[in-house]
Amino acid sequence: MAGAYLTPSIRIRRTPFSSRVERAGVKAYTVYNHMLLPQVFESIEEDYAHLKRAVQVWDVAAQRQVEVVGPDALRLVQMTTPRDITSMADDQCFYVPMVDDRGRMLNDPVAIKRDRDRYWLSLADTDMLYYCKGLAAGFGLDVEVFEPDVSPLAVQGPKADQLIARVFGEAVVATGFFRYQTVSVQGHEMVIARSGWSHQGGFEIYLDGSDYGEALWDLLFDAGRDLDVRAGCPNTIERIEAGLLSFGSDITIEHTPFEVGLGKYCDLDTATSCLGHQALLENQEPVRQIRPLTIAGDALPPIDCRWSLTNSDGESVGYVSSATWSPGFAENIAIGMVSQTHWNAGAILKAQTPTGVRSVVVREKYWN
């Protein structure tokens, strides 16, 4: 279908932010949460080596938040994780694996506690919402839960901190990480987080009300100028370079956490009341497991896929599920869910890819 486009619709809604990525020059959109995500401005390669030299400001508002607020905030939200979050400080942010009853993952949010009985999940692309008030409704909770008029904006790269120090003041650097400080700028309130999608260090804006979006953008443009801030969203390149995982590419309901990696956020001593907790318990050895990758051959473009991974006797033992050259590396960097018996670093498989059959050899850590 060349020359296929996306149709405009009420059903795809646009952030606060987004006449100034237009203006910015954005190439490329997906849909996420229902809602435009910047996917490309100069180039996917471009725009990755101005993230690692510079600071890029981000609309991410599609990171939609679902809202749980009563007194059994933290009962509801702790049924949806294995992590425990009661020893959450009011200040604080968790990333969180949720999951279903079955132990398997439904979403990977960054939960914000903003009052003992308050909380933000911060959502990858799946609708949580329905799920969170269909647990409230039929556990009979005493919970409000919805979609507040929260919009992110991420500002990543190696000069964030003084971008941030410009317009928010020195003490907001000074934040934790995945701490949050929230401030009010001309008199709008918005929670500012040690945190973001990317390797290279940042902060995420959650703009609380839709209204300011293009002032805030414009704020921190204005204060970036000498900084070659730019226009950016997260990179194919970078984070697989870091080894950040994408829902709904790497991550999907079919896994555990234990099977992405994501263990160590798994309390399963103490996060009880968790719905998945005894599926969890029969299931903490995985027979496969999310790896690093190196696939041979020419540069391959970033691209979300999946390449089926086959021994040497031809058996498939795997799938590739991201991949793309790194310029930084010199090499094609994958990240793939690889057999247990083949997932040991130097272990040497089979990718079967759109431009023929290549090399892999599973490594031993990310590359950042």
Ligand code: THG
Contents of the next structure:
Amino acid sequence: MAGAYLTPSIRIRRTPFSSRVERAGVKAYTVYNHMLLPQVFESIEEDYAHLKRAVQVWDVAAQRQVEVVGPDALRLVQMTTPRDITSMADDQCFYVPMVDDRGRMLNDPVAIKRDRDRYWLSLADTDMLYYCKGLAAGFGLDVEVFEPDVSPLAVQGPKADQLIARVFGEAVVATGFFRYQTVSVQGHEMVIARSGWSHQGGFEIYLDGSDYGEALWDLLFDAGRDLDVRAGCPNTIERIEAGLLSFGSDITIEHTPFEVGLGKYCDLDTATSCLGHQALLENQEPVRQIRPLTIAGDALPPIDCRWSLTNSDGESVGYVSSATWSPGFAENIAIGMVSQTHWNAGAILKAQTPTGVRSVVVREKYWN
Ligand code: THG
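Show the form predicted in complex with the ligand, please, the one above being the form predicted alone.
Now the full complex is given, and it begins with the chain already shown.
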């Protein structure tokens, strides 16, 4: 792609916030769920530093929702995930691994219980709309499955609580982690959850109806000027520090939830109607697993990768899936898949990077 542009097309969808994102000076986009997702404003490093000290508004409308509504809604959603969703409270969001009948990862969305018979699946970048429609048709389920006109806007950073209090009131700030409240602003309904793809704290506002996107954006910016509110986006440096996994790089359809560290969301005793239940029962003891890593040498740019990891005999024992220099921790930090033989903290490996072989250490924990 070096030197070439991506041609705009009607298939690469704009969001209700795109005009504001462009006015804020977005420098790079990616395409996620067939929609624009901002990647850089000032620079990834400056965006990172600002995210850790102030508050940012993120156009994450590309986290598209699949709505499942009707008498069989719970049944359909439970078919896709080994996390027991019958235990969800009415105002709760669940991070859920979604798996196929082989127990392999299809997506890792946030599920939002909107009502007893109504769920939103706030998706990572795979076409779960079609998968869910296929299940509904194939099993003859009494549900509707569609993509609603709902667009998440994240407010992230240490000053997010202050900004949300000013715009929506103190009551919304009382929302617990992965809980939500519904508010109405000038006749527009919004779900506001305490969630978001960073560990700096904050909220996600699920805007219902595209026409209010610019007005919502402007409300937040007008209220947050003295908080140094800026446009931001999911930040590769911060999310690797936090150990937030990215579907398509750290997680793929080849992985079980256990391999990607999501075993804690597999309720195999109760979620027996998950289509992957039997396969997961048989694969609870992975022989490779995701790990935080540090990589020696000069600063690496933020990157999604497949750099082979080798042992001292030169044999492959896994790969690096994401890496970056961390200005905060002053080392190269990474996420990778490592064989059981080498996954203990302190193990020393070699990464075959494009700029040469580098020494790697398996870490105990993520950074943040
Ligand atoms: N928010 C919403 N939709 C999303 C994302 C999001 N869709 C795409 C993508 N992100 C899905 N993947 C994730 C990955 C991690 C988390 C959320 C969505 C996450 N994890 C918490 C953590 O690891 O600290 C744990 C949450 C929990 O245990 O309950 O937040 O970000 N709407």
